[in-house]
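Listed next as structure tokens is one chain, alone, in the form predicted on its own.
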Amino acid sequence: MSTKSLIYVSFLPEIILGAFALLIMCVDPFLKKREKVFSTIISIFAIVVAFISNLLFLSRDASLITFNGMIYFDFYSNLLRGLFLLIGFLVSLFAFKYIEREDLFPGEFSSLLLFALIGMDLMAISANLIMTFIGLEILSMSTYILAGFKRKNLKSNESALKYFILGGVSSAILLYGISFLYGFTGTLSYRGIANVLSKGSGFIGSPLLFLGMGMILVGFGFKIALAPFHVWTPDVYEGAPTVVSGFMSVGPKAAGYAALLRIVFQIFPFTLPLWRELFVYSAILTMLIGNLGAIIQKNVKRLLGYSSIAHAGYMLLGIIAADVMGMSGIIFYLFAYLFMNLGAFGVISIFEGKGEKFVTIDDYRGIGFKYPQLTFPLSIFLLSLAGIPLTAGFVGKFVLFGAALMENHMGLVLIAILASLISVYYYLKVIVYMFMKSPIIEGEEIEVRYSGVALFSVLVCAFFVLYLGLFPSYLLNLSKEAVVFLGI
């Protein structure tokens, strides 16, 4: 294959993605109101089409520089591309008629959505921080319009707005971390900033540099909702269409994580003593923030945002391991928490009705043996996030734990299994609600109405947790073969 072409496959699925995209926007205003569901059928086609071409160029072996040194073409960005494109098409499944039913705009909806994707992809796999900016800024632009995608509602600007002014701070932040690390290095790419740092044990002790890397990691601590920064999240997702924080409780952590891997591990691999202990703290913050504030909330929605916070801190612990077995941990965590947590919006997107009626723990009394086929699953997706054997959600937190605990984490180890203890009660508090409570007032259950798709969505949802709970060993091997491309 000639280094044209190279280029051009390295890209594909961002092309087919960005080209449908543009499709829908000349399409959709054309389109009557009836046909309008054609947007999200289109868009459904583009990231069915990006994942095969993202599968039929799978390079295993080979680990290559292409776009003029702007893009990593190996395993690690094929694997991730493979995650952002799966929460694309689960997304595009649940919002089919959730949009519909909330006389929402799927045109619109489907193009910015396959636009934060585009800017997922480019975070994974950018060798140059610039490049990395950019899929930051087009991911964080798409989803703050999203956030506030409900127009008529209030809440929905209100998260719109807070996303929108502390997303724009982050990102400033970021940006001059970037700018600092630039004129300590003169390079932006990520090989060309090692190569500096490596020269010279006087780089490590830098005040420039440490300030370069400490705010390049408070941009994306944002993005990844990590304590202290991590305000936002329970507002945003309240406030925001369900489908939407579903989305954004997986799609931009994924993303986040995906980039801050490269980061640490390609940029700096030698200030390890300096970042590892800020990780640390920041880890131990947001675990117990994280569940100790899901106690206390009444809107599942809320809750589940408090959760995502902690989930953040649980991911953190295999950065701290720096080891094979840490780094494989979050990628296989990241797809687990991808169907468990995508899958419990899913269905929370179902239970709340028109207008998002019922968003509280007490709408779910006594609904468990009404609606079996939604209940179960969603019983089982909150069993996963609590770490519970022979889910997805207890492979992952085994991973991640265990690989602490081998580089002689045992302190941050146990705050994480009492945080992970915490987060039971919240979690079991919904399904007891679900199962062993009666409705305040006799006769006024939620009324549910959901189309197959939806349903089909959640079943895919809640099979892959438990495939993944009791055979995780093809995806672990998966991860440890993908991590081995960051040079650990």
Given for the second form:
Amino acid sequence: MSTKSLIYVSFLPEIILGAFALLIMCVDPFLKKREKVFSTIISIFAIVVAFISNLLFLSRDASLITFNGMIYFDFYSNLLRGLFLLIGFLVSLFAFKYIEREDLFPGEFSSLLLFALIGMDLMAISANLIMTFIGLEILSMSTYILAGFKRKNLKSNESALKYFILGGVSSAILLYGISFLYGFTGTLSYRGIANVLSKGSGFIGSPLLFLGMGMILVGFGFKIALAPFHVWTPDVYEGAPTVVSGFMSVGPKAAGYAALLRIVFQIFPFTLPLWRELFVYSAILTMLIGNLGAIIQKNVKRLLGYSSIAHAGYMLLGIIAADVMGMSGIIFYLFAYLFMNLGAFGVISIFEGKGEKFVTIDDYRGIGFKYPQLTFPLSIFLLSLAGIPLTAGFVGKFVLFGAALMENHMGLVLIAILASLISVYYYLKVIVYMFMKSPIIEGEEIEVRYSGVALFSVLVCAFFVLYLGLFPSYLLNLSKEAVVFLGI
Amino acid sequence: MKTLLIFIPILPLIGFLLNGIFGRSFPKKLVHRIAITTTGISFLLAVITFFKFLSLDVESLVFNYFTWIKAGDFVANFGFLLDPLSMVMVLVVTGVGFLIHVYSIGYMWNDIGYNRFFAYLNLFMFSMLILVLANNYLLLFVGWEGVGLCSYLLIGFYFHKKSASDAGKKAFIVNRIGDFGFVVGLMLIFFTFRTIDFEKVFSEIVNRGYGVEAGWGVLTVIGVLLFIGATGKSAQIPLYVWLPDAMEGPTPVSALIHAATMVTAGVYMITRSNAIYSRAPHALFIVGLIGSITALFAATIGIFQRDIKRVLAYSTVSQLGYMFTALGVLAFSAGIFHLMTHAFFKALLFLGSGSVILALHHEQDMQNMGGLKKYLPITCWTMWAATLAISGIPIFAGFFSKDEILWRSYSTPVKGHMIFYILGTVAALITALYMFRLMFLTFHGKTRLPEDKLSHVHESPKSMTGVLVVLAILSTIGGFVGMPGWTKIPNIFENFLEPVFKFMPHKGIVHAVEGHSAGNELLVTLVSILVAGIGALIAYIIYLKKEVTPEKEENLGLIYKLIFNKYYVDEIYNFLVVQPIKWFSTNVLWKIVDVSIIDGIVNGYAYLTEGLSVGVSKIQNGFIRSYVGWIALGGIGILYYILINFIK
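Take the protein just shown as the form predicted on its own and give its structure as the form predicted together with the partner chain.
Expanding to the full complex; the earlier chain stays at the top.
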């Protein structure tokens, strides 16, 4: 393969997504109201095509830098891209009927989702800090709009505005940090910075360099929702349209981790001891705040908002361990988290009904055996989030905690175990309300309507949660293969 | 055999799936046919496996079905370990489980949620079988959590009763504490040995030459942590409080989960880990001490309880204490032996009480019973068999197992063994006392039931009494497999279990039994028979001759009050643990998190509404600013940290 064609091959899925996103924007205005579904179908088609092209051009052996040093073409990029496309696929399926029910605009939604996916991809495959930043901004801009997608809804507006303002602040800090790094090393490419840093020991002593690193950490901490940069999460998730909340809880988080792993291990591997302690404090804070905050929540979306903070904290244990097991644990957990959290949000988006009326735990009373096709999968998702064995969440947690333990972080692991034991309480509470409480007025359970597409995607998520819980080895191996390219 | 074995747990799982998903639309008969066929076949398979295993004449078999988790150098297989210990457990679980399934048809027939009940029960069977068959600690934990989950669901089965859902909640919270110990212990095993396979961990212990630890070595710490897990699941002091409340669940559940199988998981787990415990005398001492104190303590509470199921609940706690006492003196096989006989007679007692409760239309207070022998003859006589067994009357199953435990605690010179022996013997007296009291108050003497109610009392259907009879036979003859040493008849049970203990240190803490003659053993046996007789006699005089009723017991005053109220342990826990946590959550979590953040949001909406009408600028003046403040604060924290470290 010539170098030139390689450039396009390495970037093909993004080109496809972009082309289709533009196509949807052009076609959508000409569609009649009843034909609007067509744009959603195009976007699903685009994601599938991108996924296939990603599968066709795998780079399992070598790590190439293409696009004038902007993009990594390696298996890490392939695997993470696959993860993002899966997220996009499932979100589109959940959105299929949701958009119609809530009377939103499918065209805009689909194209924004595709743009967000491009941004996520760029974050994971970028080999240059500017590219990373551009990816982050494409993702952020799309999600700001998606969060406020219910234009007439006050909560949705509030959510978008908060996310926008806070996101803007954190982006600014991130960019400032990047400029520090540039000022010191004169380059923005990962490899370039790493080279300079490894040669000139004089640079390493400079406090300004570390200031730059710290600011980059703040920027990503915000995207991933690590404490103390998590404050926006519950409000934004609660206010945003449920399907979008689901997307935000997995998408940007996964992209943030994807980029953070590259930056930490490809630019700053030698400063890890310094970072590590910061990560330890942040992980402890994140896990405790997420889980303690979730206990008292009555609103299910808000509950999952807090829980998503906690999960970001668990994944941090992988970075702290900083070995192959920990890294591959993070990637495995991202997959597991994608299925269980997106699945849970998917079921919630079905239960809430038109206008998102039923979103408190009390609304879930007594529906357990009335809609087993939905409540059983939801129970599986929640048990997996809680880390109950035979689910993907358990395996993920076990690998992450095990990795941290092997690196002698006994105290941290103890806190992590304690935190996840606390979490069992509030996840199980939802299950208990569904199966063991009768409705406040006897016989008045909520009425649930769902489409075949939504049910199908819920079942797909449930299947993978169980499948990865029983047979995680294949994915764990793939993750291991991918993280090798980070040069650990 | 590999395929055969996997079907033992899979069949109940299939039953669960069928009844759980489609059960609502199934007719009742189909529901119980599915549940019973699956568990029945699974029991048959267990029997076939047992004979195959005997014919193979091997110590243990490991079947790895697939690699479950592989990360770094860590490997966990989804595999089963078949050895005498897991064989005994599988037979008990499937056998007793099958009988209780059959019994449930009659008992639950008129209950709402018939399919729900059988679905949960089958799910429980699946989890329990995974627990006992697992070949590594992680898979054991899978079952451990699974049975816990089913237990909460079944305790809260009558969820419209507040007491039932409270009991479920209590069981759940108490077990979290236990689980914490267990998980940390598991992590420590993994950390120390880099593997979690039973056989690999144990051979690693042998290969690395771990001797008996004089102080607090790593094995002792692991032992104590695992035991914390066991105190939660097997209801020992201080975590026993959930079990008596668990009686809010349907009676077959009390029999299966909260008497015969799940609560013995801790005993099984420690026996499985005998290679660890036999090298950790301190951990062993804690196990024995907690066990024997629990045995006595819970037995005394049983004396004055009026609710027939509560007496049995405390009795279960007490009997579990006996099993842990056995483990504490290295008599692992005696502990498992008692586990087995206890499964027979305690399941029988619960099912018998269920039959009484059903006949009296959900009356559980013994004050309103008496003289039921005439009306419920089969229930009465089968329960007598169980009563004699649990009291340790010769020939009945419990006699052999309890006697073995007492003899071993008398003769094995480990730390504190005489304390265990004395506590155990006193507990034996009280056991006989409260059990005979229960029988006299329920079935004998004059009836205290009003005439109009009495006419409705009738014996339970055949599906229920049949099960009682089968269990009565087992409670009577089940002990013959473990003859005491002085009879010179070989102890089949102990010999069968022998290979399980191959990893124990050869020059262990002690070599038991040596130096004690058969005469001594006979003496210990006679003492325990005598003690049981005294207990029975006291009960006879008080409750049959003097016709004391539960109401008259109140005249005892202070002692009665203290014991009837279970030594106020619940109240003490409430004061020491629950109230402080509540205080913390209302005053700290609620005031800070809820009021300032949640109400902040409510106010935020107010600002927002106002803001939209006045101008967007107001929103920024609302509380996003404080959010930005948080981020800035965090950023400053990070930078500060980096600079401090840099200067260092």
